[in-house]
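Below, in C-alpha cells: the form predicted on its own, a single chain.
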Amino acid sequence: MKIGFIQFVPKFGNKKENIAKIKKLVKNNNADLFVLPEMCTTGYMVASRKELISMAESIDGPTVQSLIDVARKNNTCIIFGLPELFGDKVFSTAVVVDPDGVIAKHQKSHLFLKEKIFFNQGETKPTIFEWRGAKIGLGVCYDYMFPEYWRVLGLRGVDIFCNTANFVFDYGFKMMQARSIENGVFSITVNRVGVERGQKFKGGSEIVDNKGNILAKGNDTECVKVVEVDPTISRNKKWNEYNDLFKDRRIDLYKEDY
C-alpha cells in the first residue's frame, strides 16, 4: 500500500486556490491514501470566531464535493483539514474522502490555546475507517499529547494512525512517533509550511512505521512524501519470543478508576 502526505503552504481564506494546489500535488504523485494539514483548506490563524464561522463549511458543502472529485480522478483516498459548520457549532475536522464520496470524519477532541474561545470541542469518539484493507485511525493534532485516545484505536485494531496537523511546537512529531511504538501502529502526521499571519510553520512531516522508525521526512517547504508499506504488520503486537504489546498490559493494576 502506498500512504505519503502533501506538506504545503495554505493561502489564507482562499478555498479556491487552495483546493487547486491540493488538485494539482494529488495528480502529480502517486499514493492510495494522501494525508493533509489541519484546515488546509481555509488555512489557521482565525482572528475570532466570527472570521472562523465565515469560512466553515458543512461536510456536505463545496469543498469538500470539490476533494471528492479530486480522489475519484486518481483513484485515492484523501484526508485533510476543514473548518466544519454543524448547525451553530464549528469543529477543526478530519474528513476522509475516497472516489465515492465521504467516508468518515473526526471533529478534533483536544483544542489547543485559543482553538478553546473560537472552537467546540469534538463530539466525535476515537474514529476507524477502513481503505483497501487497512484499518486507519484518525486524530487531529493537540489529540497527539493523549495516549489513551490511541490506545483506543490501537485496541480497535488499526493498522496506521493518520494525525492531521497545525504544529506550532516540536512535540506532535515525538509523541506520534511514541504512539507509533507504545501500539506498534504505523503513523502518519502532516504540518503545514509557511508564515501566517505572523506565525511560523516548519513543516517536518512524518511517515513512520510500527517500531517508530521514521520512513520519510519533510523539511521546511511544501513537498509531497510517498512510500509504500504492508499495514498487516501492524497486527503483530509480538516484539520478542516472550513480550507482546496488548497482551503484557496489566490493567488489573492501572486501570483507571478514579
Second form
2 protein chains.
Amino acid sequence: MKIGFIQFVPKFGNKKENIAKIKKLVKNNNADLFVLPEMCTTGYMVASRKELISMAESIDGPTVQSLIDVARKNNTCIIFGLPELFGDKVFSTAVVVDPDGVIAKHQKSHLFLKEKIFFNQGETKPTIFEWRGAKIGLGVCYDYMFPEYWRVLGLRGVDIFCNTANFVFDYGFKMMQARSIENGVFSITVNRVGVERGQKFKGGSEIVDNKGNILAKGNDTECVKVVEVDPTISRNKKWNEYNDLFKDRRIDLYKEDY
Amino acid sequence: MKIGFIQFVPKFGNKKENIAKIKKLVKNNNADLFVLPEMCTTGYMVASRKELISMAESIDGPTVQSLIDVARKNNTCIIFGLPELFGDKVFSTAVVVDPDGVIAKHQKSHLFLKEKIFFNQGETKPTIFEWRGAKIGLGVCYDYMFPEYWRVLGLRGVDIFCNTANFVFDYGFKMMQARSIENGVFSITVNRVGVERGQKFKGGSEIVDNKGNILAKGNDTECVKVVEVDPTISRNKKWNEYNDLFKDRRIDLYKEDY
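Having displayed the form predicted on its own, please output the structure of the form predicted in complex with another copy of the chain.
Now the full complex is given, and it begins with the chain already shown.
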C-alpha cells in the first residue's frame, strides 16, 4: 500500500487556490492514501470566531465535494483538515474522502491555545476507518500529546495513525514517534509550511513505521513523499520472542488509577 | 535541589568492587539525589535463574546496608538497582536509600527478553517517595514503554521520574523524554556503560526537565552529572494561558475504552 503526505503552503482565506493546488499535487503523485495538513483549504491563523465561521463549511459543503472529486478522479483516499460548521458549532475536523464520498471524520479532541476560544471541543470519539485492507486512526495536531487517545486507537487494532497538523511548537514529531513505538503502529504526521499572519510553520512531515523508524521526512518547503508499506505488519505486537507490546501491559498494577 | 546520575561499568559478580566504586563516586560528587543503573552492584547478563539467585539479596542484606552507609556518610539519597530476593521470588528492584535506611523500592513491572524466564514479575504498584520536598517516582528500564505506568505517577503528583536502566536497545531515552513532556515531569534516566558477556551498553544517561529539555547527557564512558533544579515547578501543568496538560485530557472521549 502506498501512503504519503502532501506538505504545502495554504493561502489564507483562498479556498479556490488551495483546492486547485491540492488537485494538482494529488494528480502529479500516486498513492493509495494522502494525508494533508490541518485546515489546509482555508489557512489556520484566524483572528476571531466570527472570521473562523466565515470560512467554515459543513461536511456536505462545496469544499468536501471538491475533495471527493479529486479522490474519485485519482482513485485514492485523502485525509485533510477543515473548519467544520455543524449547527452553531465549529470544529477543527479531519475529513476522509474516497471515490465514494466521505468515509470518516474526526473533530480535534484537544484544542490548543486560542483554538479554545474560537473552536468547539471535538465530540467524536477516537475515530477509525478501513481503506484497502488497512485500519486507519485519525488525530488532529495537539491530540499528539495524550497517550490515552492513541492507545485507544492502538488497542482497537489501528495499523496507521494519521495526524493532520499545523505545529507551532517542536514537540509533535517526537511525540508521534513515541505513539508509533509504544503502540507498534505506523504513523503519518503532516505539518504545513509557510508563514501566515506572522506565524512560521516548519514542515518536517514524517512517515514512521511500527518500530519508530522514519521512512520519509519533509523539509521546510512544499513537498510530497510517498512510501510503500504493508501496514498490516502492525497487527503483530511481538517485539521479540518474549515481549508483546499489548500483552505486556500490567493492567493489574495501574488500571484502577488511570 | 541537586539531582544527578552515576553512569559506570559494574563488574559482573563482583559486588565488593562495585560497591567500592559507588562509594568513591558518591563521595567525589555532591548531590541531594543520585540515580544509578539497574542491577549495578551485581552486573546484569545472568545466564540462568540459578546464577541470578546466587547474586540476589533481600532488602535487609549486606548490599543495601552498604549503600545506606554511603548515603549516611554523604548525607544524600541513592536510587540503585539490585536483584531482590524475596522468599522464593527474585525481582529486578530499584531501591531507595537515605541516611535513615530504605525509604522505597519498586520491583520492575515490565520484564524484557529473558528476564521473563529468570525474574519474577514485579508486584509493587507504581511507587512514589518524598525526599527534601520533592515527590519522586520510580521505574526500571523497559517500564519506559508503557505510558499508563508513568501517567499514574504523574497524576499522583510526582515531580521527578527516575528510571534505573540497562538499555540493550535505543528506545529508552526517546520514550522517557516523551514521558517527561506528556506529564510535565522531570526525569532522570540512567544507563550503564561497558561490555558484559558480549552485550554492549552505550550509556547516554539523561536528565530532562518538565518540558522535555535535556539538562545533562552522559557520553559512552563512566561519568557523573549533577544539575540544580527546582523540581516543584513540575506541579504547574499549565503550558500556556490556555492549556493544562492534565485538565485538557478528554476522559469523556476515551476513558471507557482504556
